[in-house]
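Only one chain is given next, in structure tokens, and it is the form predicted on its own.
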Amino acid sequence: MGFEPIFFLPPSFINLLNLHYLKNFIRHYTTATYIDVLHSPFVYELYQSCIKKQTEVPLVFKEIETLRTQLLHNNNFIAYTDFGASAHYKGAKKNIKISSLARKHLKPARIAQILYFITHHYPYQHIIELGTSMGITTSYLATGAQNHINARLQTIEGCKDVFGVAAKVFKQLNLGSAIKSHHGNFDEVLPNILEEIPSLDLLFVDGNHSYEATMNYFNQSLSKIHNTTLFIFDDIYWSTEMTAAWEEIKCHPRVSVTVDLFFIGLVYFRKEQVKQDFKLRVF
């Protein structure tokens, strides 16, 4: 595999106004491991089946991306409440165009499609997503999970109107039976879901990007993990807080393998694995 200059990446992937993000972006893409020097059969197989750009693209990708385009051009206003780390006033509402929210919050297709291949390839049954947003990434996760009998995805969204937008996306994709949506605060809803499920196969944390919240979700979810559980954290270099949380999670004694894709971080608890941290490139 030859070196691919980082400036060939789409501009939407690079937050040029966030110096912490940009600095780590450059560091990641100049130090990430090439797949041909990987010495972990598990991570090599993960890369080949899920992370590497696949030659065959499922037809459903086109359907989901059509809905993404519609959201990016939807100039209707909704009442938006930001409960995340970037909110200056937690719970304060403002009217904002759906298109503006979509440009700011929707996960890039390349990353969302990696999540699809993960849930499609591995037989995860109990999946939790923190941060539904407008439902595009959720749709990728749920569509992949439909490859397995009895797979169940539960997703939580704090903003009522955004929750409503996602519900329409799920209806258009006929995913109503594959997704159980919850409207509410993560801190209140997550404990109830964890109590109801026998074990947790996959946790995707994509909301409230603060150190305290991220570590809280990580620690309370540990009670339901097993040997093949996967935790995925979004925006691990979005801020110094998120990077600090990521570094602490990597050092946790129950964590065996982490895979840093820059945009997301994968965390495994496989007892048979030697403790290793990998950095891989998605381009």
Ligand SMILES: C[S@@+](CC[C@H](N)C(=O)[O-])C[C@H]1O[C@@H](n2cnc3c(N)ncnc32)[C@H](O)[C@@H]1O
The other form holds:
Amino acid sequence: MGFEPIFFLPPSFINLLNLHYLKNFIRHYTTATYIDVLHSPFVYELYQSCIKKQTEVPLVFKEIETLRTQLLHNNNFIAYTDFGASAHYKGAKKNIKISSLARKHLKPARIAQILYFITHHYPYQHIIELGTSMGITTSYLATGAQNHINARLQTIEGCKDVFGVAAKVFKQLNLGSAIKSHHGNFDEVLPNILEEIPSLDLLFVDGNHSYEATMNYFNQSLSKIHNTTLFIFDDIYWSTEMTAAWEEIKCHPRVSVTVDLFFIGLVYFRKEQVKQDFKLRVF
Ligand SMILES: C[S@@+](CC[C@H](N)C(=O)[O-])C[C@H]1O[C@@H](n2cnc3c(N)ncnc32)[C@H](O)[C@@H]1O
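In place of the form predicted on its own, the structure of the form predicted together with this ligand is requested.
Expanding to the full complex; the earlier chain stays at the top.
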């Protein structure tokens, strides 16, 4: 049962200009565990059912990817309000082409599809995504979650125009009723959602990549975790701040297992599990 020994460049070429990212990418791919020597049955099962490249994929992948291609070729302008960590002035508006934003923001298909397999395989009920952007990854999460009758996905986006683009994507995929979209700042909307849900099964953090914000979302969301809750953090090597947050999360006393896929990091709180940090390759 070998791992595909392929050494691919990361899909986001912009990040090749980011020395911190590049250095960690090389470190990751030279130290990641091969699945043959993975001794944790829990992580082995996660790998086999969700991370490993699946030979059969659902038809909906093609539909979502068609919409991604349309966004990547859409030269209409929208007013983009940046709330994220790279914003020089939070809340400042600028006109930007949908295609440029799609190139910058959307998670590569391979990673978004891993998220689909996770929500499809595990019966997560209360799912929160921070950072809808144009809804491509949200659509993968939501279609996977449709495998479980009680699953509820809530997603938050701060920019009004981007929120509008995502709404159209959900409509085209008939996902309008499967997704509860919130327009607003994570800092204001997340506490309300956490208050309203009985427990949190899956949290996907893909926005506002600063150390402080990431740690805040992590600490706030801990109030609703249970033994099988999963937190996923995007872009853990995007900056030294994000890597510092990732290292701190790994050491948190309530965290047991972490799985570092370089592009995203998975965090588990399973009490029966020995504390262990895994690094696996996805490309
Ligand atoms: C990297 S994009 C998300 C990409 C998306 N998950 C995907 O792969 O399709 C991050 C999004 O989070 C939004 N965002 C960042 N910080 C935010 C905040 N504090 N409140 C609300 N939205 C925020 C940005 O406007 C942006 O659309």
